[in-house]
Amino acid sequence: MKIVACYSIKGGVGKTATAINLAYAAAQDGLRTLICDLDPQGASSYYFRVRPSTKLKADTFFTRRDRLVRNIKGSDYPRLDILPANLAYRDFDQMLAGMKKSRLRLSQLLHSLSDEYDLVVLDCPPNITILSENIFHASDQVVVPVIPTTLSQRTFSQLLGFYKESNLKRKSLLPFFSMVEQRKRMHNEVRQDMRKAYKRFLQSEVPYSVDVENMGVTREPLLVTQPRSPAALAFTQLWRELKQRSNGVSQGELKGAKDGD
């Protein structure tokens, strides 16, 4: 089973667009997909059209493995399930702060689940917190949507500097460039800065799209209500290149580690 986190520290950014898109592309792709909204706002349940979780709290997300599978529900697409979340979950870190090996406590759940998913996706909350340390020692690929700009610029090297901190690895962690304007002058330099200075950020580029905001009108994947868009286009893209990036080693990677990044 693979894990892959849809993170950022900004807000904002298309996280739940991006972990929604994607897991429906991969159950499309025959992946037995199970979607995980571990952000007390809940979008991803509510673009799923799924309930909160009223039952499921956190003082027994991470103990009671029993509980948190009847909370499983399925969606109105075949192989892609989900776990919704609540308002609950934001007593998260609070939990996971007295529990023993607190950092690697999401791992072991998810973990528990391979022999029911192929694919477990994450739809992060905006912070570094003690759950955000689980996301990352939990996925095999932490994908960060980032807009061009100065300040999303900022925050990623902040994410870069946490992880080189901590020892986490760099490799996992694939960026890619969301809600790109490319008539802004500020967006195509950002881009290319970045793209120098990070040699595995991903190819794929999600424009900026009306048709992605709309995903909370429709409250369906914007792979089903408009499949030929080009956000869509590009969200598709995206999962084709983090399946061969789970496959094996790009050629940018390589280049990357020889360049000592």
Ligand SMILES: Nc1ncnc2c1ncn2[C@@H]1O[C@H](COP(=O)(O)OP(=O)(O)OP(=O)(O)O)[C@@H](O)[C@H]1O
Contents of the next structure:
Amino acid sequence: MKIVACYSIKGGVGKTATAINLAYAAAQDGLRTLICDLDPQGASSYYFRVRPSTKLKADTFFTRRDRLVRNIKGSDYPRLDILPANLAYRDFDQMLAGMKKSRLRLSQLLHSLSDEYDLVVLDCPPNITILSENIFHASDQVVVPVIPTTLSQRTFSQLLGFYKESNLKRKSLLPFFSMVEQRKRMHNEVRQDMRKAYKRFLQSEVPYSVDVENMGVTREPLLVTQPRSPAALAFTQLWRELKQRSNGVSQGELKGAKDGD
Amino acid sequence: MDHHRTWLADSVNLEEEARGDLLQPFCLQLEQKAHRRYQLLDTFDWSIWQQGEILLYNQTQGEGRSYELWQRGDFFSGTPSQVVPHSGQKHRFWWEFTSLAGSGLQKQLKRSCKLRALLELHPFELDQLRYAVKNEDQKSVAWLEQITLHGKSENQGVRRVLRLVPVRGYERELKKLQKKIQQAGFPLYDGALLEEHLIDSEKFPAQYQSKPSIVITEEDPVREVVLRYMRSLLSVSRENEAGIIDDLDIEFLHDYRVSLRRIRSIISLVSKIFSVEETRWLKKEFAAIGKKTNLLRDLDVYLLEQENYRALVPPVLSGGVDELFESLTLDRKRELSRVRRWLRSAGYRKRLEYMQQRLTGTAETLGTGVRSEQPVLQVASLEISKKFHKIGKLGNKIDSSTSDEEVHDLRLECKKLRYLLEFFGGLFAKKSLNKAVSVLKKLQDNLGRFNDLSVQQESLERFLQDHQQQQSTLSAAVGGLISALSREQREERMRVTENFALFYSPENRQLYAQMVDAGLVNKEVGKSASKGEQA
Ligand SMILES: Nc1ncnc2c1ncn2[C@@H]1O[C@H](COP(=O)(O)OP(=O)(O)OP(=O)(O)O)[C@@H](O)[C@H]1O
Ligand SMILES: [Mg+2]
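Condition change, the form predicted on its own to the form predicted in complex with the ligand:
In what comes next, the whole complex appears, and the chain from above leads the way.
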């Protein structure tokens, strides 16, 4: 079982949009996939039309596998299940802080589902918290949407810095450009800069598109409603690239062998 | 199928009826509409079906043709266990499934079909409507499927069910839906859709049985039991005629002949139940009918051996083996048309109908003998006991100096014992019977191979004589074959003593003695088997 997180310190960068389309693409690809909505806001639950669950308590989330499993719901698509959001998630940090091995809890929990799923996609809330540290430890790949602006450039360095300090594997950190607008000069400059500075940047770029915004209305993955739209093709491409990377075929890695990180 | 989530819906069609309020407040949204055309493939004796599987040829337009193997229980509710894309001429035998994708299927079909051809037993069509059952958020909480099976025409053998397929995490909704469907008056369904459709269409799975099983009780008069057997056997023979004429596979002829042979042996094994003249007439008639197909069967058997023969001779002579088989293939073709003509002839038909009529067996038609009215258990026990004892005597005489003739005699007697156990097996305890049969079978297999090898040698020698003027590769190949076969035959011969010892062991004698004990009037006969050992 592989775990892929969609994460960013910054809010509103396209984590949820990416998570649901990646999860859908993987399920279509034949993987038994679970998307976990870890954000108490419940955006990905909303897209899949699943009401947030009220039963699960924060303290049982990490301790009772059976309770968790009971909250999993089938999506409308084959092989794709969802663990909906829960308001109690707001208490995650407080909860985790009081537990032993508080940074490895999520990893243990998710791996207990490994005979049911081939892939778990995590839709994460922003900020760096104990939950996000759990996410870093659990995930094989942490996919980071980056809007090509100077501000995002700064938050991404922050994240890199955090990884360095905490001795986390920076190899699993995989940024890609999200909401790209070709017309904007700043977007183009930042993209060039960042690609030069960080060799592991994914090749796929998701363009800014109203089609993505419209997902809020259709409440379905873009890959279902408009599979041939440019943004949908970009998500598909992103999924392929992640698959390749996890198989160890990575151009970035080959080129960046002496990458000073 | 999931029994508590499948309902019979013969008279409803979700496509037409007001399905709007069927599941209120949930609503239905059509997600998929599929129409499939299938051909059911199986052997004449439904051997795939009997293995618990279904082989279908999917010939749906626009879907790319394919073979599908299903577990019977999964049909429609699951997915096929094998799918093998296929275009062009349909395969008739398991060994024709040579594509890479087909190797798994080939293995499974080899096990069930053996020498049998795949026949197109029944074409049918499947309509599937799949609805999403949506809640107020337009989220699917279950799937509702309507599955309709029918024959070639829309209204032939129609079977329709509704099936609820759960979505994980919506158990509460599922219960509600089940209740609603229940309340709408649909009866729960736990049948086998395809099987029922087949029966509606007058196709009866696995109806043909090469060994008829008839129910007998100990007290039944033996004459009546034997007649019942003969009638069933004769109709088995007749069921095979069409397959022989169409040359579908060689098992039709085999079953045809085996049934006739069973009839002949039951007549001679159970004597004195018809009048003397009638018994003689029956024997003569059935022998004459059986003989007509001897040559064709022999040729079938040789052609089967093709691969083995090839392995027996050195590669330089393989050209000769090819010639041999070309010639045999021609012979078979000629012989087949002769047999066909005969089976189609009015003379044959009339003769067989007459036999069938005689076998209805009122006292007037076949007369009676002194044992006609004896209880079947009594006669069976006596005959089995006698035969067992006789084999013991014959076998005890066999050592390395005994002639092949005597070994053949032993084989024939064993075969007779086997028939007796087959005919009357139903009278004895299953466990003892199975044990008796398995020991006997081991000896018979050994003797059978021994016999096959000598028959093959003889016929090759005959072939050599008939083709004396032909080139030397052919004769060299045939000569090589004969010596290889004779070597194998000697090896088989050496195993006979050992297998006989098992058959006539004190343990096996005890088994037979117990088996026949209840039915023997004169207990001395049963014991004579054990005396034989001291002699
Ligand atoms: N490529 C895109 N083009 C246009 N709009 C986008 C794109 N990706 C996301 N959006 C829109 O931007 C908003 C934020 O996106 P999304 O919810 O995916 O981000 P997020 O990182 O998950 O946000 P949050 O931090 O609040 O969870 C949404 O309204 C979404 O429709
Ligand atoms: Mg989000």
